[in-house]
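So this first bit is one chain, no partners, the form predicted on its own, shown in structure tokens.
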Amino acid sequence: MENIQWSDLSFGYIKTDYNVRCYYSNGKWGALETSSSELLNLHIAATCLHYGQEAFEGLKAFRGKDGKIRIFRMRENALRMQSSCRGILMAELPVEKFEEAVLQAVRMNERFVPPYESGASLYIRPLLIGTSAQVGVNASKEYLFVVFVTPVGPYFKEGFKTTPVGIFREYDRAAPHGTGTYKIGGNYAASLVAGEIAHEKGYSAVLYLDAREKKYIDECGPANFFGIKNNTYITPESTSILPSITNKSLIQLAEAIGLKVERRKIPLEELATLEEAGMCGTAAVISPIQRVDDVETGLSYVFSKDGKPGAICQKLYDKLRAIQYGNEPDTFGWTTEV
């Protein structure tokens, strides 16, 4: 702990003191339990291992200039986890139980919340898995909910700097009306091959097109996509996109600073008319896009020739961070003080 170089942290795992657990059996959730173990005791026939019954969330806690710790949009994460549970037929965790577990995990690991202006934050990972021992394809009757935390640096090693992304048409992240709108592990497993190819070719992420027609922008592997033009914040509407809480927040901020907002299908060729573009999510916050390369056609859509983020991306990023750290009043009610 004493040796952590806060400003040099990557987006990885560091052991902290405690995690919080809660078990579901006989039709009800039990009391919260605290553990110092990093291990789970799972039956070899647990449904999470065989049939993918697992959902997770990602949120962050920030230490402000005033020394206070603030958790960003905890309730929205609780509600999204409930949506994921409904999507793959798992027992829904009550919002209050989710929030209580998150608060407890942050409080018990308070010494791992990075200092203000270190560029790091405390990442919070709630995880819900099916644990029943069964080999038939059915929903589990028992579940385990866990919250662990770890201090992290920026998701993209470049931080708030522009990066190139690539379009690879031969890969899909999720199918329309499939599980793309839920935060579950299978969607991320489906993105690993394309993501690795993209990294080998020098891209920070894959920009996926819609799986049905390959005509419209869907989302990036680890984040939602947005574009800026004509004083308008534009983000894709699709039945296979994860509803990003960061994107939801940026939409409200965009409206607050006088931008119009459009959530709609974005044809691929519209990339040529965008003034700025970016990826957004809890881990990355905003990662401005330098250019999008269409690997198959050889076309390249450039948004930043000097490598600097656009003015609106910068403004949205600064405003969101100011709220997260308590430097600006939270008029939206997004933060929870620990």
The other form holds:
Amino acid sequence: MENIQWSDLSFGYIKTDYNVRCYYSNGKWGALETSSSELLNLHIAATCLHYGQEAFEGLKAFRGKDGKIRIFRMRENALRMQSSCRGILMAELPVEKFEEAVLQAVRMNERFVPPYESGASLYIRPLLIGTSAQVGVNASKEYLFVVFVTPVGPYFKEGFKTTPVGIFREYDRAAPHGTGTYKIGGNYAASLVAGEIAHEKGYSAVLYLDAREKKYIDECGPANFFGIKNNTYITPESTSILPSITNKSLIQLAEAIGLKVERRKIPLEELATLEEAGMCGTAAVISPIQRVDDVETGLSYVFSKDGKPGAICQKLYDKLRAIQYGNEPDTFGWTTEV
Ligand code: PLP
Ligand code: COI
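Can you swap the form predicted on its own for the form predicted together with pyridoxal-5'-phosphate (PLP)?
To see the whole picture, the full complex is given below, headed by that same chain.
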């Protein structure tokens, strides 16, 4: 702990002091418990291990110039986790319990919230798993909710710099009526092979097309997609992408700075007309896209010739960060002071 180089942190895992746990059995959630162990004691037949009953969330706490710690939009994450639970038949955790556990995890690990100047933050990872022994394919009767935290730097090692992303048509992340809208482990397992290939070829992420027709932009492996043209913020409408809380926030910020907003299908060819493009998410924040390569067809769509982020990406990034770190008034009511 004593020698964490806050400014050099990547998006990794560092042990912190405590995690918070809550068990569900006999149809109800118990009291929050704290633990200093990084390990879980699991039944070998737990449904999370065999049938993927696992949902998670990702949110961040930021230390401001004023020393205060602010958590960004935690209620939205609580609601999305409930949606994920409905999606794979797990017991829903009450919003208040989620919020209480997150606050407790941040408070108990306060010394791991990176200093303001570092630009790093505390990543909060809630997860919910099915724990009862079940060899038939059925929902668990018991669940465990855990919140742990770890200090992180940028998800893409480049930080706020443009990077290239690739389209790999022989891989899908999620089906049109599958589980893409839920934040569950299976979706990420499904994205590992394509992600690995993309990294080997020098791309920071995979840009997925819609699985049915391969005609429209879906999202990136760990982040939503958005484009800018004609003073308009455009982001995909799709039944197979995660409803990103960062994207939802950027939509409001875009409107606040006078952009029009369109959430609609984005045909692949439309990339040629975009002035800027980016990935957005809790971990990714805004990661501006340098170019998209459609690897099989050999077509390239370039958004930044000089490698620099576009002006609107920069403006949205600055606005978002200013609210997260408490440098600008939180007129939207997005942050919770710890
Ligand atoms: N899309 C996927 C697949 C993600 O894993 C994430 C990360 O959470 C996002 C989008 C961005 O969502 P959010 O802004 O809520 O973090
Ligand atoms: C996040 O942005 O919080 C994510 O969960 C993305 C990735 C780390 C899975």
